[in-house]
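Listed next as structure tokens is one chain, alone, in the form predicted on its own.
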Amino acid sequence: MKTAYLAYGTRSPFAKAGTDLKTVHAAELGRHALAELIARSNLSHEHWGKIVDEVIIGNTGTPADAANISRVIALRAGLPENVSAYTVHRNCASAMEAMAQATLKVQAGQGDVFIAGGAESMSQMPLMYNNKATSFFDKLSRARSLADRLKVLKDIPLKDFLKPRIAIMEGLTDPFYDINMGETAEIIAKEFGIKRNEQDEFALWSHQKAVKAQEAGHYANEIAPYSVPPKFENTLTNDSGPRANQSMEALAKLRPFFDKKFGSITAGNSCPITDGACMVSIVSEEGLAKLEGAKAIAKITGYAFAGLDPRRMGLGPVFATKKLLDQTGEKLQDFDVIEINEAFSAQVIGCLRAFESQKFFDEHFNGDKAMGAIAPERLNPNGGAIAIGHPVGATGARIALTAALEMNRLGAKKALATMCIGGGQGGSISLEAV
């Protein structure tokens, strides 16, 4: 098989839903990231249009006015009509799935240059009418005479109009067990004995690392500043989530959000609902030549997705990484940079404990040897989603790009990006310096 490389990569700044990017459509966020990727290559749109084989973009919200959002993003970013595009959906790992499919196509010789990534506006995920309210609109649309319409209007279900279904809450609820993703983190916290102060300490650590990385300019290579329309007066140059003034005292004041009586998961030790987009190019060696000698950021050495109990979906990185390393023959200690997406502090801490627990491996992997501990300095060295945010359709590409750039910055050899996936899955992708 051909070797797949990660070449150019860019992303928008990430912002907490309902704030700086709340009016920006997911397709616009994606357009910005893709247009900037093209611009940073110093090659023309015409050149890219001639060499791009396909555009594959992850998204979970599926905006009604952009059903195949990948195609919308590709055209709005200036790629020609002859470049095909499709959208993928694997919950939190949608962008990682896009990267995996692009990698597979390169390896199989189906093309040399692919755009992959993800875009999400969690601010714009809609409120939906319930069945009674939609039935009312159906009856009203079928009424032909004024008398018929007045008859339908007489029975307008006002109470149902005031109780819309919240799309984002339903999307973050497991349909098999009817529990929210935060409740799955509560299960992990209880089973692994993870205390509230441990979770808050991890959250504080994430903010401290992210702020330090921002001040050092470590994110400058991946973030494309964005001026928010329509007035373009507010220009975001960094993620808005990291807090320089975050403290244990402030975190301790927050009440449990999901299990209000006995829980330990709060808004402070969870990732915020976020808007953002990230795009990368995945190419073959011939593709690098078509990009006129572009230098690859990293070689993609493998990827894997695995399933597990949806109630413990946060442990997905352990299952996916075990599967990946079984395929590649690598060991966890081989990786100098490890990005574990921070859906919840408890979820990441649970993964860290599971990675080194022989008891866990005896129970879940037929007694295979535990993968071992992850050194703190290797884990999310520039902070993670608790500080930066987690736009679900885009994060998979973000953590892979961040891991690759950090690997190069450190002069390291290998990097791993892994994440849990709502519904009981995990995804991992391994990278190597070139």
The other form holds:
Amino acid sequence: MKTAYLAYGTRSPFAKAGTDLKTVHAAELGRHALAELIARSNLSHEHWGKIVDEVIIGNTGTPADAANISRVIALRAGLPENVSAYTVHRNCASAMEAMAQATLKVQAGQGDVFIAGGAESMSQMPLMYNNKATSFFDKLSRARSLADRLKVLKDIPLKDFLKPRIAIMEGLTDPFYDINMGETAEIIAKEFGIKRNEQDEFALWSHQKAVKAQEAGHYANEIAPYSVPPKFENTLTNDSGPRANQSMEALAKLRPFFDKKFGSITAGNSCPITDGACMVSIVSEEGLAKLEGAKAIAKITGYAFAGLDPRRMGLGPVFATKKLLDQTGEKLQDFDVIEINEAFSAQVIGCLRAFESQKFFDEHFNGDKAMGAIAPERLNPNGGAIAIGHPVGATGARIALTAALEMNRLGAKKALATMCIGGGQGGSISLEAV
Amino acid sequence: METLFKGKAFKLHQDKNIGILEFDLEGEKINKFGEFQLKELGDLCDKIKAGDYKVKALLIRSAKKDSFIVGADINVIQSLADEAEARKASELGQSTFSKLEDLSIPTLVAIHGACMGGGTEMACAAKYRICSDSSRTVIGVPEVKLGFLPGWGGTYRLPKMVGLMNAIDMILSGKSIRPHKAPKMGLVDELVPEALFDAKSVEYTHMLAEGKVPFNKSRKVSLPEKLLTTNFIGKKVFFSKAREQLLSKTKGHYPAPLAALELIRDKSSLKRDAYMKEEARVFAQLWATPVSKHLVSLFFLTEDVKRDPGTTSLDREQLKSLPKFNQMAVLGAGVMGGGIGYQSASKDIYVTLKDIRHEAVAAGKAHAQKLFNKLVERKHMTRSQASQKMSHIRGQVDYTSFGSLDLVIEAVVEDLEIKKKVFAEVETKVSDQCVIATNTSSLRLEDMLPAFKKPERFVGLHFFNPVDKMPLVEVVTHPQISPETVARAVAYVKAIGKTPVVVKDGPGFLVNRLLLPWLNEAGYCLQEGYDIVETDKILKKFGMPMGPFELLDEIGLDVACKVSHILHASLGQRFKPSDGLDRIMEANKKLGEGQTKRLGKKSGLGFYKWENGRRKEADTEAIHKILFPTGVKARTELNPETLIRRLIYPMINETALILKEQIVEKAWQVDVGMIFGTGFPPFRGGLCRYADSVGLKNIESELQRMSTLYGARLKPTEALSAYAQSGGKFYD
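The structure above corresponds to the form predicted on its own; please give the structure of the form predicted in complex with the partner chain next.
Everything in the complex follows now, all chains and molecules, and the chain you saw is the first one.
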């Protein structure tokens, strides 16, 4: 089996949906990240065109005009037409799935150079006509004579036109239990007894770490500044989410969003819906040579995805990491840097507790030994999605890249990126310094 | 398939009962009509008519790859001896195509690739036409661009085929028609997918042979067209409107479209053969005009430029193996960077805009985006094509990606030290095969050379503003440049659709050095009390696209002022500027907060007032206040002839010196530079052609006379006197 390496990695700045990047198509965000990755390699498009085996990109919103968005991104970014490209969907872990597939293909010897990543515009997820309105249009288009048309028009469902289906709301709702993702976090908060102020403290900590990382320039290595078309008047050089002035007082003022009466999950201790894209290249040893001796950022040592109760999807990282470490034989404490994607404060805190709870392991893993605690300084050292945002299709690649770069910065040996997945799954990927 | 006839131009094959006539000009990649081709075609038609070949229908097509017939052989047209011969040439084509028209068997012309001029006229004489939907297929009659008209029956047949409105539009503008428009206009009977084209051509001809017509031959005529072209009064309105529009466009400088319009208006009621006599007469008259001579020589000039690799030191193989420019960067974004980026990206080169601030990079991108949007608005490009092109442009504030570049163009501020620093820095970031260019307009390349470790890779690429509109780029050489760098720079300029002129390093290079005497002299005229608007009007009437004051506003008064001093310092007394611009700059300095600086178009105020980039009225009074603080000078009476001599002759004076100094080596390079760089009137053939037509002796003595009246700067240069003595012409 060949070894897979993470070589270049570049992403767009992330911005809360409905703000700076709201007019930008997901494919354009992806194009930017990929074009900048190519630029950072100091190799020409022509060169990349000759060596790229496949482009694999995650996306959940599936823009109607870019159904296979991976192909659109690849060609727009200047890769030639002969390069194959496909899109993958594993909800919140779509980009991690893209990385997993690239890794698998490198390991299997099916190619030496892959582009993997994700792109998401949560601002541009559409409103849709509901079934009644849709069937009205259907009938209207079938009516041939004027009389028929009038007959259909007589029953125009005006009310239904004003009740569109909101793609993003439906996307964030669990299709098995009809509860919103926020409500799944509420369940974890209640069952693990995670208090509101613990969650707010965690959120504040995320902002503080992210702001510090920005000031130290840690994110400059992964973010390619972006001027927003078509006027280009606004240039983003960093994620716009982290707030230097975030405080417990401000967080405390927010009302629970999902369960107004008994709940503790607020907009402040959840990640915002976000626009952004992230691209990495995953290559074999030969691939590094084909990239004219590029330096690998990290070795990919393993990945795993696991399923669990959709109502407690936030605990996905525990299940996926358990599966991964069972495969690799590593211990949770071996990892110097651990990125757990911050969908909700409650969900990350729930994971931390579950990792060290023998009771939890007895219940879910047939009495296997609990994996133990994660030292706070190893967890999301540059902040997480609560501060910088979670463009669902792209985050999987972002946390892996951020973890790898942080590992190198510290001169550390191992890093882990793991995340929960809507619908009741978890994904984990483990990395090693080169 | 049996071959019945094989000539130097045509082959006739037999396929069952149809004939396939193939134009396949010997020894050429394209088909064009000259005397022997026409005779061969005429003889073949005679034989078919006489029944020598047993064919029931005739298919006419080209055997050349992706090219139908590019028209008449311009060499033949240029070498005609006189008007009488021109007339004969026209009559030969007319009678040949009439023979084709008079065949009793059905004829089908199958057009794939460029079909121009005589090719289109031949196609009009057949009974039916089809064309392929290839992007290479275009149909047109561009004769007016060469100063004459379609003289092989085109002005007779085209109106009957596509209607008066379409025909007048095609003939007067010379524009080409894309295949998708052709069937709607009635220019062809069917549009056929490229992949099926050959098979369908043959199939249709077989159907015609059996008496079946595979096409539905009716062109839809719109109501306005009907009203304007089918009755006496409507036609009268139509022709007078068309004439009016034409004159406002050509300002009376181009006789051909007008003559074509009048011919069609006055003679189209004649029978075919009588009309043809009139067409031949007008063709010959136009052929003999100096305008046509100039346009034809300009045509050959541009052909020469297309072929010229810019250097004689490399052979064909070496030229072929030179690396192409796929990735480039422009340093200094802004409007110039954005313009170069747009131009290059639109030809699929990947462009990095680099500046020191993100805002500047973004401004460059915004400019490029605006230009692409315009193409979309005008339907020259679809929105997704435009986004694909725009995707070729990226921006940054560091040297990321420089290792992959083939070309870096510097367009930072005109400051020698800053430029040198930039070059030294860039050279450490790029690969050995990367060409580094400067877009300087006023500095010398030789002063920048010390900054380079590898000076042989350094070249000047002087774009003109606005980049998307100005066709010329000066490729500036210096003693240490390698021939490879020259050839690659020339190839790049051509690849992005611009016209290169290779010039030697020197103050103002070619175009600015020639423009400045003109602008300077206009400044002196202004101080003598000449009127701004009148002056501009007279020069526009001469054929310049803009008068000197409008041009100064376009350039920017601050820029013009700076450049005029730089050239004065390096070229001496001839370039001594009037102090008009200095005074305006002084006045600018005295302005308070919030007052508009007088900088030309960019600030909205110059010699004229500008609103949203549009020229409004002249700001004469305010200008006079600045120039004549003691009160306005008496207005000098303007004699247009004198003014033109005073403004144009100094450029000719300088041209002699430029040729002597070998800034460029040939007079034609001056003409290419002036026509494409300044819009010097093409119908005058360029500055040198114009000078030759006046006679350098006359110009020398006039300059002598003017120098005593207006100042020593106008004195004829020794170089000009030398030319005046030896033959009196720039061209051999």
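Numbering follows the first chain given and starts at 1. Whichever C-alpha set is largest while still superposing within 1.5 Å between the two forms counts as the rigid core. Quantities reported herein were computed from a predicted structural model and do not represent experimental measurements.
- Once the rigid core is overlaid between these two forms, Lys212 does not reach a Cα shift of 2 Å, moving by less than that.
- Relative to the superposed core, Ile156 undergoes a C-alpha shift of no less than 2 Å between these two forms.
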